[in-house]
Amino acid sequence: MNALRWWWGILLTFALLGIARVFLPLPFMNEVVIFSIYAMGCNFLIGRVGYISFGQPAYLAFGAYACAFYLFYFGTNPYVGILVGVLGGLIVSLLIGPLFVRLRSDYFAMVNLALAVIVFYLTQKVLVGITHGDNGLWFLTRISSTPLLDLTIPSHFFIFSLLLAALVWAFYKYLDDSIYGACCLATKINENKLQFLGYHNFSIRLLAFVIANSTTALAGAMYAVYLGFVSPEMASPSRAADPVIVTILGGVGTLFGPIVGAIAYTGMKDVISKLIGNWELFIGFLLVFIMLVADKGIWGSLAPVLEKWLFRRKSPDSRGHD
């Protein structure tokens, strides 16, 4: 029963996503699941550690290009490619993390944005010999079929991404419930008291930085396998605000905010872009409206209402027994 109480929210959420696949287009659902993983790392940085990062496209590109290099130059197994992408993001985060996490507030946001600009320029101009510049790397036909879940089939890829996302959410739920998760929140709110208790703020932030950006690299590797193509546009600074917007839309620091935000953002982009060219303008107005009316985001505002509605009968019954 304890295990069921711990898992039921995650299982219900991803079961609903699986059911939604029956009614919604498969490409839309695949994008929602991958984008929610992408936003999850940003959500953890903002909500738990207090780091606003505009450099997430860089870490997305690290994972995507690491996976792409393997699939284009070395091998054909998509599972190995995803693993290589995560390892690429992990290694880069470990190398630059000790420098970046020493910064706070606007400085951290700007240095990450600068990293996205550098990665974009490197992949587009400097390393054009191996990245093929704006033409990108095409390797869709090189990806080999795999047993059980063949990731070259979109429906199989959706099942795999859904299972993988459920594991990612279980991991972050475990972090939220752990002492380390509490330390992350404490270093955001009052780092002096945390240091007084004997914890090392730098180590806590560094580990959070590595975890969040490795998650972003995972999303990049999944994009690479799903599309069979990567280009410098993945690291484009013009897309630097996307994961931050999705995080705010869904609800900063909430477990299921990235999923709700990804559904809202992707859905509005697909629908509105067919009606007007500058669909970002509508997203901007909606974001301002949400911040004024529901500053906790869509899920952050709905969750207390749903919880009260689901458990409203519990209190009368317990009082009756008393």
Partner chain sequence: MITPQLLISGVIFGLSIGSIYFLLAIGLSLCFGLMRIISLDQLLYYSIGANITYSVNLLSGNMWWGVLAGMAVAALASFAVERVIFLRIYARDPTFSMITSFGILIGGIGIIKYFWGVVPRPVEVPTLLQVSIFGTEVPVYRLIVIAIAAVVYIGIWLFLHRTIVGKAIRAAIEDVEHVEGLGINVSRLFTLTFIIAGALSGLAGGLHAPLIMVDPTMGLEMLAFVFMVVIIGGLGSIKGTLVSALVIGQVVSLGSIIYAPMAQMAPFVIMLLVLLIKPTGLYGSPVFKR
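Please supply the coordinates for the form predicted together with the partner chain, as a counterpart to the form predicted alone shown previously.
The text that comes after this line covers the one chain and nothing more.
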């Protein structure tokens, strides 16, 4: 019963996204889907491990630049490019993860933000020779067409990213339900007790760190392929909180949160930028408002209502309280 429900949820969500594509502009939909993948990693870190990372743009940039280097200097196949991007993120997080996951959660948040700024400088000023600094790398025309799903065509790209998002989403759902997901949650709540049970905090956190940041790198690589262009702007510190905002907007730790958050955030960004043009002012106050008043987020507040409405015909105890 329970299994059926979340499968229905995933199908319904992605069917809705597919249908929405008919009514909404394609660039917007692509943005939403990539953004939701971006936020999924962050959501996992915050919701399951209790690590708030302000450095996600850094991992996004790692993925994007790894992919861009491949497509700019070496090959032309976008699928390989995305794979290279994910591998890049994986390797970087494996390298720095052991140092980072030893930190207390407040230091973790700060060090990650510092990392994002450093990556920004790195791509903008230090490695100008290979990143071309603020001019960025342009490789849209180098990306080759592939049979079946041709990623150079936006509508094909949308189908591809939608499938990929569903896959990532199902993967996180699987993690949540596994013993490992329970361990993650346990490190968040009480790290000492978990060690008494014979689990190793360090490796649990490291794995979570690597998984989440590889997901972020995947989103970065998808941006690179979709835009055919990368620039240091990706790791800009002013965008450091974007994935955190999306996660909180959607509802921390909920499965649908990242998708709902990404839709709301991207939608607002489009509308607000056109209406008042002062996006920072709006998002800043929105963030403070959410933190003070509604820290469950959109999905977190909506879910209980929806659930009540959907299941009101059944008796409450058949659902099982968790």
